[in-house]
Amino acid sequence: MGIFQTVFVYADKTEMLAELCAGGKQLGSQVCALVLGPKEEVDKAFSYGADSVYHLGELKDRRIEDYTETIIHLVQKEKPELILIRSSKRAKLIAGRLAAELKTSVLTDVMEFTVDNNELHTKRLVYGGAGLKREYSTSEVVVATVGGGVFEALIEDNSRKGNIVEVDFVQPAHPVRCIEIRKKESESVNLSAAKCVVGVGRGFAKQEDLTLAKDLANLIGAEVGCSRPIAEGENWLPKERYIGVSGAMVKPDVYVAIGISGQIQHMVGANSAKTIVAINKDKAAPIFKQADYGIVGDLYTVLPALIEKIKVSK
């Protein structure tokens, strides 16, 4: 369906480039990767499927965003028809600044690309997940940010080579000084890949009580996820663990939602689960309409009973 001649791909972490290179190949004939980093990163881009690489430099003591002007100049000069950018906070800032210079908008967090009538149609969630918006851009250079899992990476081929263009650094107009970088102690959890997920919500009264959910998760080999207020607000679990439109999209065989009301913003993240189980004390909670099996009851009595049941049956 490649309707574009040249597609630029950019990710602020090179390992995230693989899926974009695959996407670029689907949508265009020439995939040019923008790479910031040492020579090995350039090689990686080729192995992911890039036909050529614009090498922005080696970062060193600069910030990634210091390269925004460099990217803007390059895009204005080369005029690719499509730019695919991996969704991340840094990349969204770069994409927005680039788009403003190109007098266009950014199609953000695209979940699906289709070609229709020689137009590139995109889909993304709006209204907190209540709507799926289809749109397209009429601009000469289309800028889109893409999340993980939209394209499937090609098998890496280390023998692939291609043309490398060294790009001159353009001094940022308004440099920002970095005083410090603190690495977050994020345990890297890949909820999207989990076969089984136990989700906890505001039905839990205290942080300590989450051990109940963790016990269940351990027994059935599940990852623990949560609703947004548990991660943002209560801060009982790291943000990587919240499920929903602004969090992780999960697709396990079984999702067990405990003390979660079932708001659309949460449920769009769990809608791909094969089986959904809900435990909630409120018979009228919206989650029961979106579950395969629901127990109406207090989690503080249901969970211990379920854990006991599974334990004795093992």
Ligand SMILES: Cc1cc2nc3c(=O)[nH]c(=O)nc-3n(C[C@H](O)[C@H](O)[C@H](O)COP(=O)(O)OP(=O)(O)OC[C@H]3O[C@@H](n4cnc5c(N)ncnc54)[C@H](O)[C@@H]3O)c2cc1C
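Having seen the form predicted in complex with this ligand, can you show the form predicted alone?
We keep it simple here and write out only the one chain, dropping partners and molecules.
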């Protein structure tokens, strides 16, 4: 369905660049990756499917945000028709400033792209996941932010090569100044690429009880995700593991939801799973309406029994 000649892609995390390159391939003829980092990152971009790379330089003493003027200058010079940007806080800031400079707006948190009458249409969730909004841009340059799981990354091919363009840095008028650095507790996890995910919710009474879910995940080779209250209310797991609106969109072969009620804000991030298994003691929980298999029972009884059964079968 590619309708664009040139697609720019930018992500501040390598694994997401792979998905954006795949998306660029679907929507356009030439995929140009904007890479900020060492030579290894440039090679990665080619292995992900980029036809060419605009190398913004190596991130040393500068902040990512300071490259916004450089990206704006590059876009104004090369005039791509579509720019796909990762839906992260810092990348969204760049997208907003870029769109303002181009006198357009950003199509935010796009979860689906379709082509209709040679126009690119997008869909995104609104009202906390209760509604779906369809949009399209009439601008000469379409700017869109994309979350994880929207596109499926291509198989890495290290033999792929392409054209590398070194881009001159444009000094921003007001560079970001770092006052202090504090270590943030976070994890590097790519839920979007996981084939099996164990999701945990407020059915767990204590943080240490999550060990049960982690033990199950280890046995079946799954990543652990969670509902929003676990990540942003209780802070029992990092935000990187939050599934749902403004969190990760997962498409695993199997999603095991444990102690999760199944509110729409969570399920929009998990309902693309091929098979959903739900464990909940409330037989009226909404999760059972979307589950392929359901176990009505106390997770503190079901999980130990399930774990033991799997251990015996191995």
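In this text the structure is predicted, and so the values were computed from the model without any measurement. Heads up, when I say rigid core I mean the largest set of C-alphas that superpose within 1.5 Å between the two forms. Numbering follows the first chain given and starts at 1.
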If the two forms are fitted on the core, does residue 193 show a Cα displacement reaching 2 angstroms between these two forms?
yes
Is it true that residue 205 shifts between these two forms by 2 Å or more at the Cα, once the core is aligned?
yes
Is residue 149 one of the residues whose C-alpha moves 2 Å or more between these two forms after the core fit?
no
Distance the CA of residue 244 travels between these two forms [rigid core superposed, Å]
3.6
Cα of residue 292: shift between these two forms in Å, core-fitted?
9.3
